[in-house]
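Take a look at this single chain in structure tokens; it is the form predicted alone.
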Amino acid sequence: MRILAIETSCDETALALLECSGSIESPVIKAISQALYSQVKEHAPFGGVFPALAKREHVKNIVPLFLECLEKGQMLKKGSTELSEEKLATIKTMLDHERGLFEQFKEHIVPLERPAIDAVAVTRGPGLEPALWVGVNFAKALSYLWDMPIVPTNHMEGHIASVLVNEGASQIAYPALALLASGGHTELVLIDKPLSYRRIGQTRDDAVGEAFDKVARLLGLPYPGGPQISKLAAGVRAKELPPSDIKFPRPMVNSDDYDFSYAGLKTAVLYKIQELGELTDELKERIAYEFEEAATDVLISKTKKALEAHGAQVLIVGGGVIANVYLRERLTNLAAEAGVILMLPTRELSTDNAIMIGAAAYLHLASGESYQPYSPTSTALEADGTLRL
């Protein structure tokens, strides 16, 4: 089965073609091609993602990336099928809210031969709704144009499914525990069986990735701040410096639940910076190191507690924060100590991408769920920025 996947939940415009086979218990998921544009440079002056700008950039890039994806997958062919004025008008209505997208669609996509794709998957949520709508409306138009089933997909489920994309990826044994850590989410999800998710812990305020970025701004580091914090922290470890007087709290580390809180940790960093005054390069390194240690200690502690309480056999980890080398090392050690299988995505698949969205969609298709081509008169499909597993 070939799936076209579309991801526009935040500041990455991503498309991918996947070849999928096998059962839901033992899926085989391979990427045929992918195309991605990151908007980091556009958002850097704002110190974070600006929703209206994200939407504009998605509209600008989604058609060129789609064509690139088809070309890489050797599916880009001009066709001769004539489109009725009525159908073209319906597509225009679908894309009217994304200024300029219909014109691109009409010029570059309508003349194409229908590619050999069995379904189109698109991120429905969670995420920034203005950004999500670009992908959702584009997927609707493709589904309607080429009579392809459309599979609305949960972004967080995509992060879980990302661990299945590696060649020779292990099968998931149940129960499994998923730690999802990104700029917008920090949560623990118990998976009792395929496609059965129960969130048992979540952040009560800032997500861990959000805290990394906020602390980076306090230190005057460029956006995105997470990698900058980790770079400074790694420098302290490499130098093997003696312990510092700078210490930060581990919020909720001893609570009886699996919830997280990072707003207080960020505030503790703010107060320490105000106390120290002008920061030398060494002080910035020390603060970054102690912050990363505190943030990571909480993630590891809560995950360990949940693994033990629920008898999980597998620990799945996903989300952009998992690109952090130090966190990956700590999680590897935790899994070894707990005697569980650790399933991590590749560094490339840790951040937002379309491959994981196609993988999640395939799990639903492999389970026997039925999806139909989009119909303006009978299909209800909307972006949902707060969509939950």
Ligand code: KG4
Contents of the next structure:
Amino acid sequence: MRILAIETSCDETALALLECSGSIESPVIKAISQALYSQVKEHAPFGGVFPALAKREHVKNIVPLFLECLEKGQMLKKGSTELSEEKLATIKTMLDHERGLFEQFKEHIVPLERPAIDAVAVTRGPGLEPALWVGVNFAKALSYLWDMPIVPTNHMEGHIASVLVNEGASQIAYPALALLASGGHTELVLIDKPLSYRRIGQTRDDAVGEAFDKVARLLGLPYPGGPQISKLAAGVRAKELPPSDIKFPRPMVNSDDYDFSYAGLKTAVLYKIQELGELTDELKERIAYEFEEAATDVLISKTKKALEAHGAQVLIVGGGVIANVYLRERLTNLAAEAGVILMLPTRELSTDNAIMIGAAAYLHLASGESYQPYSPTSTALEADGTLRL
Ligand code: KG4
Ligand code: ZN
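Can you give me the structure for the form predicted in complex with the ligand, which would complement the form predicted alone we have just seen?
Okay, now the whole complex, with that chain kicking things off.
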């Protein structure tokens, strides 16, 4: 079956076409094409994602990206769809909240031939609500226009499902444990069977990606800070310098649960910077390195504890922070020591994308759940910024 997937939960506008088959136990999930625009440059001056700006950028880019995605998938054909005035008026009402979106939709999408797509998947949450709504309303309009079932999807489930993409007949053995680490989340999720998620730990304050971004800002590095910190830290490792006396705490590393806390670590970095005064490049590298060590140690130690306590056979990881090379290395070692299979998405699939959203939607479709085309009178579908697994 062919799925069109849409993701606008944060600062990436992403669309993808997938070809999926197989059972929920052994799905075959392949990306046919994708189109993605990252708004990093737009948000950089603000040092973080600015919701109103994210929404505006999604509105500006979603139609061109949709066309690009169809074109790449060789599914873009001009047609002669007859559309009633009434149906067009309904679509206008559905897109009214996104200024200018209806006009683009009418000009570029309405005249297309209906592509052979079996379902449209869209991120419903969690994320920034103004941003989520753009994808949700766009997906509703497409679903209504072309009579395609719409599958509302959880972004975090998408990060989990990202490990199933392009792996041929890859399978998850249960119970599995998922570590999700991104700019908005730090969670450990136990998966006893397909589609059954139980969150056993989470951050009590900042997410780990947020801590990377905040520490980067303290060091005067551009947003997003994760990759910058990672680069500096890698420099220190390559030089094999003697240990320094800069050391940071590992918050909650010995606590009797699977929760995390990153606000205190960030504050410790702030105090250290204030104490040091003028920061040389060498000191900045050192701080980045020591911070990355501390942040990673806690992730690894809690994950290890959860793997052991729950007898997990598989460790699934996902979220933007998983793009971190050092963390990937530590996770690989952890899995080898613990004797579990590590399912690690490629770096491109670790950060936000639409392929993972299509993958999560397929799991639900493959399980036999039924989804209908969007109808303004009978479908309730809303973006939900705080949606949980
Ligand atoms: O999953 P994601 O793309 O978006 C959210 O849903 O939040 O994650 C973005 C987060 C940012 O905080 C970014 O700094 C972090 O992932 N990140 C990294 C790296 N690449 C991205 N953190 C550490 N090391 C990296 N290489
Ligand atoms: Zn994400």
